[in-house]
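Here we start with a single chain on its own, the form predicted alone, put down as structure tokens.
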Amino acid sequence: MLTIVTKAALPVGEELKIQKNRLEPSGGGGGKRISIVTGIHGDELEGQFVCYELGRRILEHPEYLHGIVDIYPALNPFGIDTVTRGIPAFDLDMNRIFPGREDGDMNEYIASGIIRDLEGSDLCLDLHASNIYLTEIPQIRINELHRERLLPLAKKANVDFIWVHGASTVLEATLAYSLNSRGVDTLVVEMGVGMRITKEYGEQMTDGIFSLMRELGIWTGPVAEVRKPIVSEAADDVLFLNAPCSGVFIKDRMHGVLLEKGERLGRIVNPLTGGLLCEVKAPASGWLFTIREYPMVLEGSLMARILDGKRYAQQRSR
């Protein structure tokens, strides 16, 4: 059932509408509720395929559904329509205005309506892609303040990596922070790359959502076996690799591989002269989970994130 979550009047008789699709058992409501939200950033499109695939699979076997599934594919519809990260014309990141205010401006009012509609969910997944510059393996990022509640759920979500980060890095105006602070368990998913859909990641994440639905008693049908994720909880687990020079990046390695210290991830070249400007090498041994996708780089640009090799080995030995 398609419903309007919240709306606001626009000039010339138009309306800004945030919509959702509610899927529930044929007998009506009851049971637990999971909410899938995406499209906060208009240039992050990976979640669009997940919303489609989730709805398609449920409609294919409605007899297995024993709870409520709410799908919110476009929290920032103008951003998606224009492939713009923020809200067009306002130069505003939507994920910096939650929980919003009913008596605020239009964007704050819309944000408050979204929060109001999501309250009462037993679990919410906030699906993001990376930006156009980086590509990420499917991962969940958790604020350490909510670790005890969220980590067991994240382990059932079929992602490759769970990154528990410090409270000092948390932005309190995000959707996830606002919902978790209100007692709605919310997992933030990052995967793929901006402005693209990576079908294999979408299918992997959809399998993970069905696993979580099975855990909540919302779904009684068969589910795929989930992956055992790598979990990072220490601040010094992750190494950040920045570009040593400016130029065009030619990538040699894909994310998800193990690297040795000094191993080359790619080259930065000069297309005018045909010369090699510098090599991008791993500063330490480890597991590559983020890699530069956009080839034009400036000195200091983020090129990769690498999980410490010892931490990776400890996780895999368990």
Given for the second form:
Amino acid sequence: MLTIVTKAALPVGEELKIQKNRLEPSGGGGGKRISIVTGIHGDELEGQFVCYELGRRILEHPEYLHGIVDIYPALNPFGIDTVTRGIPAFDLDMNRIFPGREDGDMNEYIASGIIRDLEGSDLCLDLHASNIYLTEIPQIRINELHRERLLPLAKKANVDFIWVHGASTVLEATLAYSLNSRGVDTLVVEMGVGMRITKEYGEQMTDGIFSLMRELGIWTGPVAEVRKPIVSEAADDVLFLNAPCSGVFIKDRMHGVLLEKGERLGRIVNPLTGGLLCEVKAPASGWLFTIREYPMVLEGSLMARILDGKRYAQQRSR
Amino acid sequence: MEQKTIYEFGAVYRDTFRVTGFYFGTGEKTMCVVGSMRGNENQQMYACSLLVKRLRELEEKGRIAEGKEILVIPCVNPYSVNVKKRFWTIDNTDINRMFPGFSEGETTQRIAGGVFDVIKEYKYGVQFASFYRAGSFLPHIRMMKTGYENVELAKQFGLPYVVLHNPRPFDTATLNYNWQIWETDAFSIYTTNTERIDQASARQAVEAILCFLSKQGVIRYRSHDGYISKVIESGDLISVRAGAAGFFESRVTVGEEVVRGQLLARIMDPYTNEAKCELISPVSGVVNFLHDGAMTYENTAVFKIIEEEE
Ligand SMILES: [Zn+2]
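Having seen the form predicted alone, can you show the form predicted in complex with the partner chain?
Below: every chain and molecule of the assembly, starting with the one above.
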């Protein structure tokens, strides 16, 4: 059933509407509720395929559905329409305005309407696609404050990597933080790259959602076996690699590979002169889970994130 | 006056990115003034340029006290100004959400970090700031309540109002907040406009800084006494929100005194020019903020009013 979660009148002959699709057993009958949200960042589209695929598979076998699946494919419709990460016209990151305010401006009001509608979910997944600059291995990021509740759930989500990161006041205005602090378990998924759909990641994530639904008793049909994720919990596990100079990045290695210390992941070159500006090398051995996708770089641009090789090996051998 | 590049890095297709500082006097790091950090902050840079001119004249006349140094940075972000983009060119990040910065981090973290290293040890820090929404302000000093804020000092600028506000989550990454954490007495000055230049309020802001410096004995300058600043909490400002979306037709200007029940604005239907709603002042007071734009969305705070004490 399609419903409008919240809406606002726009200046000229249009309404801003946040829509959702509720899938539930034909006889109703309660059960738990899972909510899948995506599109807070308008240029991150990986979640579009997941929402479609999830709905398609459920409609194919409605007999297995024993709970509520709410699909919110576009929390920031203007961002999606204008290929913009934030909310156009306001130059605002929508993931920095939660929980919003009922009596606030249009964006705050919309944000509070979204929170109100999501409250009561037994589990929420917020699907992101990194950004247009970086490609990511399918992963779940967990604020250390919510580690205990979320880590066991995240392990059943069929992702390759779980990253438990430190708390930061700046993150208190995210959707996930607002929901988790209201008792709605919310997992933040990052996968693929902005402005694109990576079908195999979408399928992997959809399998993960069915696994979680089975765990909650929402789905009784067959589900794929989930992969065992690498978990990083120590702050110094992850190495950040930033561009030492400005130029054009030519990538050599794909995300997901293991790197030896000193191995080259790419070059920064100068097309004007034909010169090599610098080689980007792994400062230590490890697992490349984030790689620069957008070729133009300025000094400092993030090039890669590498999980410490020892940490990777420990978990893979277990 | 000494002009120095305080932070730079190279690029392949653009000229080197440079942040330029202007130093006056020598000795104790006494005051640092920062202008535009976003690409649309023309007014903020303009006010700094006036200040550079005035300080240069004062220095030439020997009016800067022995052993005191003043640094003015009119623009932290020339790359964005020159392409008329509000935030950072490549990734749309906001330098004023990157403090105290990180020299090994992303580009805007490096810029924030490189600049902050130079400016963090000044006794007094002033930033010409802008609001996230387009609008006009009554010039005022804005201070965050971090526990380090010095309200008595803020009054010495002699601007009509000092507005105090509680930090929001993102404020911890602003220049003003980090200055305070590093024990600089930090003040944000809001003048009337952002993109368009308002000469009168820019001059008023420069006068306020000179007045402050003169009271601290940093310069010898015969300033006006200025106003006796009224201190208000931002939560006490009365917001008037647009009851509908449409054309916004204001009937008052910023700084104007209004009375309870007065018509402030009408919102007109953009197709039929029928009034969709009238915005009436709920209090008597002074208009401190006025929405700038032909249109408004529904529920946008289009006015902020400082209520007059009865
Ligand atoms: Zn995102």
